[in-house]
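Here's a solo chain for you in C-alpha cells, the form predicted on its own.
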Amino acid sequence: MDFQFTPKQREIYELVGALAKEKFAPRAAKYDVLATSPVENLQDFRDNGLLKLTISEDLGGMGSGAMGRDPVLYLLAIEQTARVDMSTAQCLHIHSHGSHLIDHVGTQEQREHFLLKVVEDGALCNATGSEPGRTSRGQYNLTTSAERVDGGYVINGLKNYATLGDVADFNIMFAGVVHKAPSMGHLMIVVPKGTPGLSLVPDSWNPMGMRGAASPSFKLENVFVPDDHVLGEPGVYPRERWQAKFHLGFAAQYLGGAEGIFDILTDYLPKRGTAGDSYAQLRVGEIRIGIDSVRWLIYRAAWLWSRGEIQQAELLSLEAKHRAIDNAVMTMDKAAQVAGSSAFWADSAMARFFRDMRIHTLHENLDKTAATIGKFYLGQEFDTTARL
C-alpha cells in the first residue's frame, strides 16, 4: 500500500483546499445562519468540476466513489471541505453517492441521460431514504409506498432529512413496492424538480447544527415515475448493500471536522497564552494522535475497495466510520477542555463546528456498528448496512 498521494489527489487535496480556505470559510457563518444550500460554494464546486467526482470516466468524471478506479479522490475533497465547513461537506457527499449510485447502477441510457447534465451542466442530485418513523421499524421498512401503473409506478409519502432538497435539479429516492416484503421491494426513482406532485414542506428545516446542509421534508401526492426513471430492479439496494459503500463519506467529514477544531485550537491557543501550558499540550498530542489514526484507518479502508476486497472493505468501512465519531466526540471534548468559554461566542467558527459536529455524529448508532463487527469476527449473520 503506497501511503503517497498520487498527483491527481494531490491536485484535488490542494484545490479544495484552497477553495475551503478562501471561499467555503468567509460563508460559512452566512449559511448557517440562513439555513440553506450553500449554493455560492456549489457553483464553486461546478466552476472546477468536482460535481463530476463519483462519475466514471467513460462519461467525462474522475472515476472515484467507492466502486470508483480511485475511491480516495472524492473523500479528499470531503475532508477538506468539512475542514472549514462540514455543512458544505456533507452536501458534496450526498451529490457525489447519488451520482455514484445512478452511475453504478442505471442503465446506459439512464447514465447518459442524467449523468451527462451533471459532467456538462453542473447539475446537482441527491439521494433521500429517510422518512420519519424509520429508526423504530427498520431501515428497508418504508411508508412511502409505489404502487405499480401501466408504464410506471405511483408514489405517495413522506420523506425527510433531504439535503440538497432545496436546489436538486433531479431526487433520487426511496420507495416501497406495495404488496413485497420490505427489502425485496425496496424500489429506487429518480424525480426531477418541478415533477407534478413532488413539494418541499415550508419551514421544515430549522436544526441546531449542520444548518447549511439544508435537508427539508418532500411530500409525494400521487406522483407518478415513469419506468425509465426507476434505478435497477426493486431491491438492488439493499441486495448489493450500497448503504455500505456511502460509510466512508461520513466518515471523511468527521475527520474534516476534528481536523478544522485542531486548526482553530492551535491558533487560538498560542494567541491566549496557554501554548507553554503541560495540560494544553496534553490535550492537543491527544487530539493529533486520534486525527492521524482515523485519518489512515480511512484510507486503508479505501484502498481495500479498490482491490475488489468487497467483504473486508465494507466492514473496514464500518470500522472507520465508528472510529471517526468516537475521535470527533473526543475531539470536542478536550478542545473545550483547554480552550474554555471565550472561545464559544455563538457566532464564532468553534461554536459552529461543535454545533455541526453534534448533530452530525447522530447520523450512527455506535453500538449497533461495533455489534456488526463483533458479529463478524464471532461468526455470527452480520448487516454491514445496519447503522440504525
Given for the second form:
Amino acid sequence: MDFQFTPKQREIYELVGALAKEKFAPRAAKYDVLATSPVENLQDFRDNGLLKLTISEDLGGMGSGAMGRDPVLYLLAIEQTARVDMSTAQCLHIHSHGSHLIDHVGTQEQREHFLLKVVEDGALCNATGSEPGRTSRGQYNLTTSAERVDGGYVINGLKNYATLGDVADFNIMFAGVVHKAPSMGHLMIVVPKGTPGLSLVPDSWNPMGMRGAASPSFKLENVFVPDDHVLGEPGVYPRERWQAKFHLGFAAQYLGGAEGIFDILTDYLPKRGTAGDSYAQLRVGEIRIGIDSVRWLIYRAAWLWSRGEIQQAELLSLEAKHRAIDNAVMTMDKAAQVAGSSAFWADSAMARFFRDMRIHTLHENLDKTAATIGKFYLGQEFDTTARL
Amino acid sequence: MDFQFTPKQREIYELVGALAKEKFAPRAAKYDVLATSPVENLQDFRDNGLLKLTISEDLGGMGSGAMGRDPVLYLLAIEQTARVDMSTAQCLHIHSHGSHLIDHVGTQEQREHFLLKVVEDGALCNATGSEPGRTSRGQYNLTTSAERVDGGYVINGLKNYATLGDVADFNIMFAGVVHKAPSMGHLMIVVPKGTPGLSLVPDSWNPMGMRGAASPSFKLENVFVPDDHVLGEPGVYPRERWQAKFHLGFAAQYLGGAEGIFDILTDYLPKRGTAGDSYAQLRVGEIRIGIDSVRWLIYRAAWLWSRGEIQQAELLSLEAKHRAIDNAVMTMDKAAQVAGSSAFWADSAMARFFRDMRIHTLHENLDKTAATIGKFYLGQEFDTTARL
Amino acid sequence: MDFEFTKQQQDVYDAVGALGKDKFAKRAREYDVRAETPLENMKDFFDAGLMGMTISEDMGGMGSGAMGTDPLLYLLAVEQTARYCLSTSHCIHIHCHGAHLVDQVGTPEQRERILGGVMSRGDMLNATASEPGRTARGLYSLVTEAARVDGGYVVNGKKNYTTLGDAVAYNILFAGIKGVPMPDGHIGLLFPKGVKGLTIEEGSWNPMGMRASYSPTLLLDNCMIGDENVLGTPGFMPRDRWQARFHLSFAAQYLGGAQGVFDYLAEYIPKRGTAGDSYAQLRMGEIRIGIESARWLIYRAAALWQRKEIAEAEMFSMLAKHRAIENAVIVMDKAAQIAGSSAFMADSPLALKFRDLRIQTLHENIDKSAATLGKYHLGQSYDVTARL
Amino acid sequence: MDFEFTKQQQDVYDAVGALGKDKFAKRAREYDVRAETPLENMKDFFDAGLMGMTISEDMGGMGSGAMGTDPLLYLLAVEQTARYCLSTSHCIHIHCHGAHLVDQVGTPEQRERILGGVMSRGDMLNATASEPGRTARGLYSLVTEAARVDGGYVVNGKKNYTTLGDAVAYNILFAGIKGVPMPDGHIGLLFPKGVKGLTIEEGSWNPMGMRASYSPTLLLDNCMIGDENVLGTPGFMPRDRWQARFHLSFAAQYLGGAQGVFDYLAEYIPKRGTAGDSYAQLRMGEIRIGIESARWLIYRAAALWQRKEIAEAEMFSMLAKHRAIENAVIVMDKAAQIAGSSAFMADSPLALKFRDLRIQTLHENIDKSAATLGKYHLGQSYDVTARL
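So the form predicted on its own is up there; where is the form predicted in complex with its partner chain?
Expanding to the full complex; the earlier chain stays at the top.
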C-alpha cells in the first residue's frame, strides 16, 4: 500500500488549495447573496485548466473521473474548493460530471464537437436528471417527454436543480422517450444554451444554502434535439449505472465542507479563549477523527474505480458518501456546540457552511444508502445508483 | 399536574427497594449461575403480598396493571427489582402480566378459580406466546395447534421463552385453532403445571444473560385443555391488543437496569479515584439525563392507561419502551467507557447487568417500534402490539 | 401522579397556540428579514392579558415563574410560541424573566412603578448579564463596571445579547461594583428607557437565526443610575443562583421548536408522497419519541419548583434543558434527512425554523450541563447556574 | 496511492485467516470456559513461522512492528485473528510487542539470547506496565519499585493484566527506580521464567470477556534481576513514547472483532429469514460502512510508521484506534438489535464475541484520545501515549 499523493495529485491539491484560499474564499459571501453561478471562480478554473479534469488525455484533458485513469485527481480539486466554498465545489463537480459523461458515452464525433470546446475555450457543461416530484415517483420515472421525429426528438417538460443552468454552454438533460419503459426509454441529450424552446424559470432558485451553486429550473417547450445531440443508446445511463460514478464527487464535497468547518474552529477557539476547555478539546478531536475516517474511504473507493472493479467501487463509493454525510452532520452538531452562537453571524463563513451543508447533505437519503449496502451483504437485490 | 407518588406507590417503592437491596442483590449471582427461577425471591414477593399487584381489588389484589386503577404501582415494583436483578424483575413482570390477563379476560368463575390461588396461596402464573421462528413468520402466526374436540381442545406444539416455566402453577399459552385465520383462531389457554402431555424441554435455557429469568421451552403433546381453561373468545388477545398492555412492564425493567448501572458507577468511580475526571463527569451526567428522560415517559404513559385513553396510552407506552431501550444501550456504552475493564470481573454485578441488559433489550426491535409511532403520525396503518 | 393541565394552564396553552398559528407564524418571515423585535406579537400577548404571567397575583399577574405559585404556566406559553416563532418565544421568555426578577427582588416602589406599567400599558422588560468574551472569562467575571457615587452608580461598559434592548421600559443589566470583588460586587441595575449614556451599537445584531429576537449590544458611557433603580442587594444573582431559574424556559423553547419541526413534517411528508417509506416512518417515530422524552422532564422540573424543592429543581431543570437541546439537534438532523432539500427554500418556514433552532440551541454548552450533573452524582463540587 | 497488499501481506492475511477459521474459532469456546492461555493457537503461529513477525530480518524475523520495515504485516495477523478469537489476537499482539521491544531496544546479547529462543523454540514474550490503581495515579506513576544493588535491581511490587504472564520465557515488566523521579526512573526489566520471588496471584483473572487472554496479577517479592536483564536505558519508554507504538494493534483487534460480528450476521440473518427486512438491511449497511471507515485509517496509519513520519504516525494511530473502538461499540449495539436474543445463548459464538469485544474496547478511554487530538489541533500541550 501507498497512501501518498502522486506529484500530479499533490500539484492539483496545492493549486486548488491556493485558489480557494486566495480567490474563492473572499468571494463566497457575494455569490451567496446573489444566488448566481460564481463566474469569477469558474474563470479561475478555466484559466488554470481545471475545467478539463475529467476529460481523457487524447483530447487534452487530465484523465480523471470515475472511468478515467486517475479518479482521485478531480476529487481533490472538489474537496479543496469545498473547504472554502461548497457552492463552487458543486459547480466544479457538475461540470466534471457532465464532461465525463460526454467523454465516455459520446461518439468520437460528439467528443470532439463538445469537449474540444471545453478544453480549448473553457466551455461549461452540466447534467440534470432531477424533476419535481421525482423522489416519490422513482429516479428514472421522468415526466419530461421525448417524442421521436425526423432526425431527432422533440422535448417537453420541466427540469429542476440544473446546476450552472444560468451559465452552462451545454446542458445535458434526461427525458423519457414516449411509450417506452424507463429502462429502455431513458434518453440523454445535449441542449446547448440558447436552443429555441429552452428557457430558465424565473425565481426558481432561492434555497437556504448552496445559493452560489445556482440550480434553476428549465422549461422545455417543443425543444428540437437532433440525433447528433443524443448521447448513447436510450437507457445507457441507468443500465451502466452512471449515477453511481458520481457518488464520490458528492462525498468529496462533504469532506471538504467538514474540513472547512474544522479550519474555522481551530482558528476561532484559541482566539475565543476556550482552547484549554476539556470539552472543546474532546469535540474538536472527535471531529478530526470523523474527517479522517471519511477521507480514506473516499480515496480507497476512487482507487477501486481505477482498477476497474466496478461493483466493489460502486459499493465502496456509496459507503464513502454515506459516511461523508453522516460525518458532515455530526461535524456541524459538535462544531456548533463548541463554537457558540457568536460564531454564527449571518454573513459569517461559519453560518454559510452550516446553511450550505444542511441543504447539500440532503442529496442522498442516508438510510437508503446504508440499506443498499446491507442488501448486498444480505444477498438481496440492490441498486447502487439509487438517490433520493 | 402532580409528579408525586401516592402513599401507596411510595410504600411499594420503598418496600421493594428494601427487598431488592437486602435480599435479591446478594442472591443474584447465584441464580445467574444456576439459570433457574429465583425461588427465594419469589417467596419474598409472596410473603409481602406482591404477587397480587395486578389483580383487582374485588379478589383481594392491589388493582394495578395497564387496565387496573393504578397502572404505576406494579411498574415501580418491577423497576426497583430490576435495579439489582433484572432476571427477578422479568419474573415479576411475567407473573403480573399473566395474572392481569386472567383478571381482565377470564370469566368470574375463572377469575375466582385461578386468581384466588394467587392471592391466597401465592400461586405463580406466566404467559407465553413465543415459538421458534416467529420473528420471520409474524407474531400471531403460531404453529402450535389447537384442535377442537368434545369439551375442549387438544394442543400440540413447541413454545419457547416460557419465563417461570420451571415453577409456574398456571401456564398461560397461545395456540392457533386449526383451519382458522390468526385473527380469529388465536387461542389463549391455561395449562396447569403437571397437565399430561406438557413437558419441559431439557437444556432449553442457557442464554448469555437474564439467566435467572429461567425461560425454558415447553413441548405440548396431545395436551387436553377443557373449555373452562380457555380464556376469552378466540382472537381476543390480538383483537384487544393485549400485547400493547405489557410494553411498560418491559420499559420499567430497562429503566431499573439503567439505574442499577448508574448506582454501581456512582459508587465505584469515586473509589477508583476518577470522580474528578472531566469525561467521567460528562458521561455520568449524560447517563443521568437519559435515565430521567425515560422515567417520566413511563409514568406519563401509565397515567394515560389509568384515564382509559387506550390508543394514546398504547402509543406512548411504545414510545416509553423505545426510549428505555435506546437509553439502556447508551447507558451501557457510556458506563463501560468510564468504568474501565477492571469493573467487569466475571462474577461482578456490573458484568451481570451488561449480560442481562444486552439480551433483554432485544425483546423489541427498536427500529420497528419507532416506525410504528412514525406510521401513526404519518397517517399510515400501524399496529401497537408488534413485537420482534 | 397526575399529568393533566389545570384549567388555567389549558387556557393559556390553547390561547397561545391560537395566537401562534394565526398570527406569529404568518409574521415570522417578515420579522426575520428585518431582524426586528416582533412588536405586533408582543402587543398580541398584552391584548391577551399575558404580559404579567410571571408577576405575582397581588399585582394582578398570573403568579408564574420559577418562584411563583404556578411555574409551569408561562413555560407553556413559551413552548407554544416557539412552535410557531422561536424569536418571539425568546422575547416573551426574556420579558417574563425581567418581570419575575422585579416581582421577586424589587422594592414595593419598584414593583408598583415598573410592574404597574407592564400590567397597564404592556411595558416590556428584559435581563442581561452577557458581555463579549464572557465565555472564556467565566460567568460572573463582568467587565462592565458600576462606580459608586452619591445617590447611585455611574456605569461604563458594554453588554451584548440584550434581547428587547431597544423596546423595553427598563433594561435590567448586570455589572460589577468597582472595587468590590465578585461575586459580592455583582449588581443588577434598571436602566430606564432613554437614560443618558446608553446607546445601541450600530450593526451589532445580524445572526444567522433568531434574527427577530433583536438583541443588540448596548454601550454604557458614564451612565448614571439612581439608587431607586438598583435591583436587590449586590450579589443576589449568583448568591440565589437566579440563573438556574431560567433554565426551564430555554428548555421550553427547544421543546416547542422541535415540536414545530415535527408539525411541519407531519403535514409535509404525506404531501410529498413519502409517508409510506420505511425510513421516513422510522425517523418520524424517533423524532416523536425524542420530543416526548424532553417534554415530561420539563413539566416535572416545573413541579419541583412549585413544591419549592429548590436544589432538586435547579438540578432537574438543568437536566431537562440538556435533554431538550440534545433532542432538538437530533430532531433537526433526522427531519432534514426525511424532508429533503426541496423543503429548504430560503423563504420556507422550515429553513427559518432550522436557522433559529440551530442558533438558539447554542445558549448552553450541553457537555458542561451534563458534566455538572455528573459532578453532583460523583460527589464533586458543582454549579447549577453555569452557562456558556 | 495504492491500496493493495504486498504479496507477503496477502500471504499472512490468508494464512492467519485460514488458521482463525479452521482452528482458533473452534477452540474459542473451550479456552473461554477455562480462562487459559490458548497454547495450541500460539503453537499454530509458531508452526506457521509467525512468531517472529515483529523481529528484524537480521534475526530471521519478518521486520514488522511500528519501527520495522513493514508495520502493517503483523497488524493484519492481529486483525485476522481477532475475527475468530479476540483473546488469541490479544495474546499474539502482546507477544509481538514484547518481541519488538527486545528487537529495537535490546543489546546484541539480549537479542541473540531472547529472540533466538522466539525464532527457534517459539518462546513467547509480553510487556506489562499496568498496575492496580494506575488509572487514577497516571500512566507513569508506578508503585512497583526497583532498588539498585550490586549487579542489578531488587524489585518489589505488583503488576496486573500481565497477558501470557504464565507462559512467557521472559515477562517484560516496568518499574520505578527507587529514589529516581519519573519519568527518568521508569525502567524495563526482563524477568526470566521461574525467577525467584515472582509468583502469580491466585484467582487474579476472572473477567467477563477476554478470558482466554489469561492476564494474571504478578507479585514481585524481592525479585533480583541482573544487569543482563535490564532492557534499554531508564526512561526509554516514556521518552520515546513507546506506548504510542502499540495503538495500532489494539485498533486492529477492534477492527477484526467488528468484522467477526459482521461475518456472523451475514451468515445468520438470511438463515433467520429476516434478510429482506428494511431495518435489518439498514443496520447491516451501517455496520459495514463503520467497519470500512475504521479499516483504512489503520492501514494509512501503518503507512505513516513505515515512512518514519513518527509524530504524524503517533497522532494518526491514536485517531485510528479511537474510530475503531467507537465503531466496535456501535457495531455491537446495531448487531444485537438485528440478531435478536436467540443469537445469544451462553455458549454461542456471538455471545463470546460480545463479551470479548465489550471488555477489550475498554483498553482506552476514547474521550481522552479524542481530547488529545483536540488539544493538538487547538495548540495545547498533549500526550499521544496516554492510555486509560
